[in-house]
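Form predicted on its own, single chain, as structure tokens, below.
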Amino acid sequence: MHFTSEQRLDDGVLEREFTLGEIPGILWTPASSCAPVPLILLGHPPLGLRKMYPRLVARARHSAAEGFATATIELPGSGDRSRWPAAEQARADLRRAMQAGEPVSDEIVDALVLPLVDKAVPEWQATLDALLSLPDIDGPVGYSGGVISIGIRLAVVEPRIVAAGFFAGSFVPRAMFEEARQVTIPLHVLLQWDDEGNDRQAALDLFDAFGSQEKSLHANMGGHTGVPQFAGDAAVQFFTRHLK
């Protein structure tokens, strides 16, 4: 892991971004700490770091004023990393189905999803390697947002995270339902009632599934970007129960 560049937010947040590998990310640590802290992986969708900062950045202020490490990477094939057609297809015939106002074809959604997968939890999981061999960072690890594909597959290889918070807004397919039969740590599941791009009832049906004997489900009515900020003072509260 080689740091990159260096800065203190203005409530004191120190702010590292970092390269692993071809893999940009950002960590974030809490303005003053006695030990090493708990560390939360904060989930995004593949849209780009730089597009997604402002709200990674208010989600890495939130948790750090509770006493937690978070950190980021790019997804494959998003941001500055290098081009992947075959993610870019999946999308466009994702918008050409949404835009027609037709049914989104499992076809669709596993050519979306599941390569996606399969490269991105690898390189979560060299990424965490690097982040736990850090002095002023330690375990607990808790796994926060999405992908919730990713987060599910994460859930099930990786024993050192041990609670999650999903965000249910995103294209499921099929076969991670399978997977979340195998989850069994403690989750906190945020669904957004009338989420334009997500299958209300499919989520529903993935709460179902999981297999985890503590888990709860929080709906709030609105899009998929209306989410309350209470919400997130509950996700905080998830993770102060179960990595301190």
Second form
Protein chains: 2
Amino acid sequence: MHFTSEQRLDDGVLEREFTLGEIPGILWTPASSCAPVPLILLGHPPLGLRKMYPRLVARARHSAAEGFATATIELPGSGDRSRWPAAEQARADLRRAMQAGEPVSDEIVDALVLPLVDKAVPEWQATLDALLSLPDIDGPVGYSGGVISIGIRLAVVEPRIVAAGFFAGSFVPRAMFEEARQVTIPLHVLLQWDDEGNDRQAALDLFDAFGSQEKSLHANMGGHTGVPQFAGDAAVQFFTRHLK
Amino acid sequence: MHFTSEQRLDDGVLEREFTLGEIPGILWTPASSCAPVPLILLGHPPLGLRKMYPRLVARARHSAAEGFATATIELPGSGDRSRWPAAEQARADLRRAMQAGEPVSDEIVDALVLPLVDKAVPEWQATLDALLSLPDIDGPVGYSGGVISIGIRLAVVEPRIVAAGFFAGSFVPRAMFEEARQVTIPLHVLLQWDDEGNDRQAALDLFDAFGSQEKSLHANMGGHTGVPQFAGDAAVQFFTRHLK
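After the form predicted on its own, can we look at the form predicted in complex with a further copy of the same chain?
Expanding to the full complex; the earlier chain stays at the top.
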């Protein structure tokens, strides 16, 4: 892990860009902390770190105010990272189906999501190895948001992640419902009740499938990007309960 | 309104029993407050105040710690209050249906709930008149929990109630779904995902029906009485956002 830039934000949060091999990422740590702080991995949709930066830095500041370090990485095939043909094909098929107003087939969803999960999860784990070797960061670790299928797989395979906050999204391959049953860590699931890009019933079915004994669903009004401020507060409180 | 007893609880909360005509009730106010405090009306199921007291006083203490007065009254036909034959018949029909493992018919639900709503809501409003004339209590007012149909009607007809926290329960007459569409105040709805006495889909449909622009559904694991502590905390935070 190589730090490539470092700046203090106006609220004192330290923002460091890094690369891990070919993967770019960003680490945020609270303004002042005498001891190592717990870490939350910030997931995001595959739209590129640069495009997602405003929303990510807002979540990072919010978390830093509660004493958490946060980190994120560019997803495979996003931003400046190399594409792979099958993913490009799946994205094109998705666009075509949505523009035609057709239902998005299981085949498209599988082609879009499953290879992304297979590639992204080991990268998150390698990032976790590197981050936990830093002196100012310590476990336990939470995972928050982003492509829910990546979060599900991480929750199943990565024992250092002890709590996860998910954003209920569509395009969850059927196979991930089986993996969801294997999740046992505490979960906090956000659902936008009128999410234009989200099948509400599928989100409720997925919530039902999770194997966790502690899982909470917080449904709020508004569309995909309309998550109210208090719902963000509740998500941070969830991590405070489980990581501190 | 006549106060019939007064005691300080160990955390300093002042508990006063009162009667309003034939209706017994309890008022709790925070240990110390220099100015009038906002009020939350504590709803409860029709099992009698005495039986419900432990859960009610816990909610009252929790609310007092955040600076709220709380009050509750005996529901018509509960505790020592006089029964009416139709309600007794409906309760007997309900017991019979449940013991036989039969579905509870719309007729039984209507007979059980609608007269209770018709009687209870004006009593809550009269109680509100009396409470708001006390020097240490001021608006705005919230309504929390209890028979959800009573809460729905109150939210529609009582403009002094500006926010409501509901506990998603079964036995909601179809007619109440229409009233739910007329509710416009902010709502915080708790749902126990595996509530043995609750039809989950009916609860989700009712949440969907509410006309409020701000409404949140918090679903948690466990049965009817298994609401986790953090869900109670979130409900109090909801009232803090809207009543302070």
